[in-house]
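Read the single chain below, which is given as structure tokens and is the form predicted alone.
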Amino acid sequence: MTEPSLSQQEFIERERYHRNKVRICRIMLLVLLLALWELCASLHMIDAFIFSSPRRIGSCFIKMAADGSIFLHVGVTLWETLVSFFLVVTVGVAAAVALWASRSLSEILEPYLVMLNSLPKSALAPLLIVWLGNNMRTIIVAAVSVAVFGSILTLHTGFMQTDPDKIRLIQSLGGTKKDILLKVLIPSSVPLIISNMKVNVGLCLVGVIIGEFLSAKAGLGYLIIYASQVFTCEYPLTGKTMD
């Protein structure tokens, strides 16, 4: 194996010492915008109370770490995430593959997941209470609806979009729609899969906050609920709070 030339390991030197400074300078903004938010609080120039201080959540994330009940609500946001992240990804790929392989499909049901798309999700979640329960799988089920129309939509975009001259090569070649699929389609829409799968998982997170508002005994969307209506740090399922 040759050694790298000396302009390669300039180029090498060059990304790497970029790399650090990026990092250094992000870490550095966010203390200074913790120290901002501190100092604020501190000067009463911002209200304690309403915005609270990085000390105070500190505060409260040590107590409620000390007794566990952070890693139980956490957990079971991560979780909901987690299940409904793999139902938006694994709907929306095939769904979107039926549309791309059925034209008819395809032009009679863009216009419904166009509205379903834009429609106000967190308006259909007290609609999923009474459908389905006050239960996970409500939380579940308005986690996927935030997410998964506008996922079939991009990638079904992006379907229609492959190279159309790799398909003609495979179609010359006696290939069936299977074959494009499989050789042409799916490989060349990696990078698209890979980039909406990284909105869906924010957006199922998102999803999954706005069910454990209305829908929820555990959770970091039912901490939220609980503390607005309180207005401490008393959580639940230990009945301590923060001074």
The other form holds:
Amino acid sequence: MTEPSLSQQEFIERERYHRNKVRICRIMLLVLLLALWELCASLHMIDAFIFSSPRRIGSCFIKMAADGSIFLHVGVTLWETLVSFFLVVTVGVAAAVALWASRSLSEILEPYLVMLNSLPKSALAPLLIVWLGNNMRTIIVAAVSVAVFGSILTLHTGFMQTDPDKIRLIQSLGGTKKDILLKVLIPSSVPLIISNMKVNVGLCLVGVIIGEFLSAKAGLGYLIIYASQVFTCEYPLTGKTMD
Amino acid sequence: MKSKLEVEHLCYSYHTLEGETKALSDISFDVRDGEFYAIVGPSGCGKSTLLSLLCGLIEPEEGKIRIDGVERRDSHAAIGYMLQRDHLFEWRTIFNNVTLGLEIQKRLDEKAKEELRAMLKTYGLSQFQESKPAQLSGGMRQRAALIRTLALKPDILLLDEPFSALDYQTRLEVCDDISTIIRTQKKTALLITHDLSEAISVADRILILSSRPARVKHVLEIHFDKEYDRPLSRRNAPEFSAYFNELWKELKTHD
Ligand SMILES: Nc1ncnc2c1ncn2[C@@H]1O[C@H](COP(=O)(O)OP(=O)(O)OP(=O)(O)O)[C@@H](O)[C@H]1O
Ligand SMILES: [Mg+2]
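Mind pulling up the form predicted in complex with the partner chain next to the form predicted alone we just looked at?
Every chain and every other molecule in the complex is listed next, the one we just looked at coming first.
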């Protein structure tokens, strides 16, 4: 490797300066907001009993960390989220590929998917408990149902927009539908799949929390419900911070 | 010289719910072995449709296509198709792009890879083997696309306006480059183009199509002296403008 030129070094220097600036400002903004909150609480501008304060949340967290209970709740929620996320991604990609491969199938199922996607899943959660029982399976099914239909629709729409000329290219090289899938469709959809995954993590977490609200013995959602019943706002806010 | 490709009474229509679009009606022509055959015609007349039929992407409604005297469907001749844009895959390196065809046909072995490396070297792309397509200029991308097509050792090359995405100067150079490559490899080639001077500068014969539905209007034979064998030098030949006027007149006449 030759020494990078002066202008390249300057460019890297500027870029590094910019990144540092962004990082520092981000942290400062957080500190500022927390300080403001704490200040308002201690000056009684807001009711610390209802709004809590960073200090109270901190001590509550330390207390729960000391008896280990917070880690149990976080761990349970994290595990449920990961499992449902994994299910959503595999089912989503597989179903979208199947819909792409068969025009009839996609046209038959489309109205059902749109309907299932627009259904308020949180309203379904109580039904799920009745069907599946009060256990972790219910929570995971609830989380999957929140994210999976939207995921299928988004991926399928993306798949259908694959450049037809790229498909012709594969065909002219003697490729089959499988080659189109593996060599064009999947690779060209990687950015779409990744951005869809980012959305899904969030949705799965929402789904898991909803599920835990209704049927759980542990997890952050359980913690939030428990706390709101005993009216200690530190609990749910600590839970939320952990998210 | 014997015919490489014979097309007889070819007809094709597109069907949609809105109606039928007749694209080709009764097209017949033949291409000799090793010939560089250009096809010109008004926009939307059915030129790309014709190439899709020759390549087997769609089946003719009527008429026959024969390669070396054998029906296209039964023929084992390899046909290379180069589309209007290069369609290099951005997620693959240049080397992995040119191996695409062999990979699909499961013929990619060490020997083929060696040959491709040599080809990349001959056409001045060897230091870009591991680059992504975005790092190449338009002309280099087009050359990479040609190598991807040539990698399957096609007997017939179909080129659908391969230079139209390039700016004028690059276009002249790449056209010169690519047609020289095709000529030295003694391939039979069909080139679709909008550019009449391009057609005259590369072709042995030019097929002139009418507007949609396409019919054969005329086939123009092009002869240049030996000294004008490259496309760029052809443009300076005295006969060039005479050919251009003839071609222009043929395209203009409505009958
Ligand atoms: N998939 C399709 N479905 C319906 N009609 C089509 C389809 N593809 C092409 N056509 C129609 O067939 C006609 C011929 O199309 P084609 O692409 O072969 O023209 P072309 O000569 O290659 O045009 P250009 O010079 O603009 O590339 C056009 O009028 C077009 O509208
Ligand atoms: Mg065309």
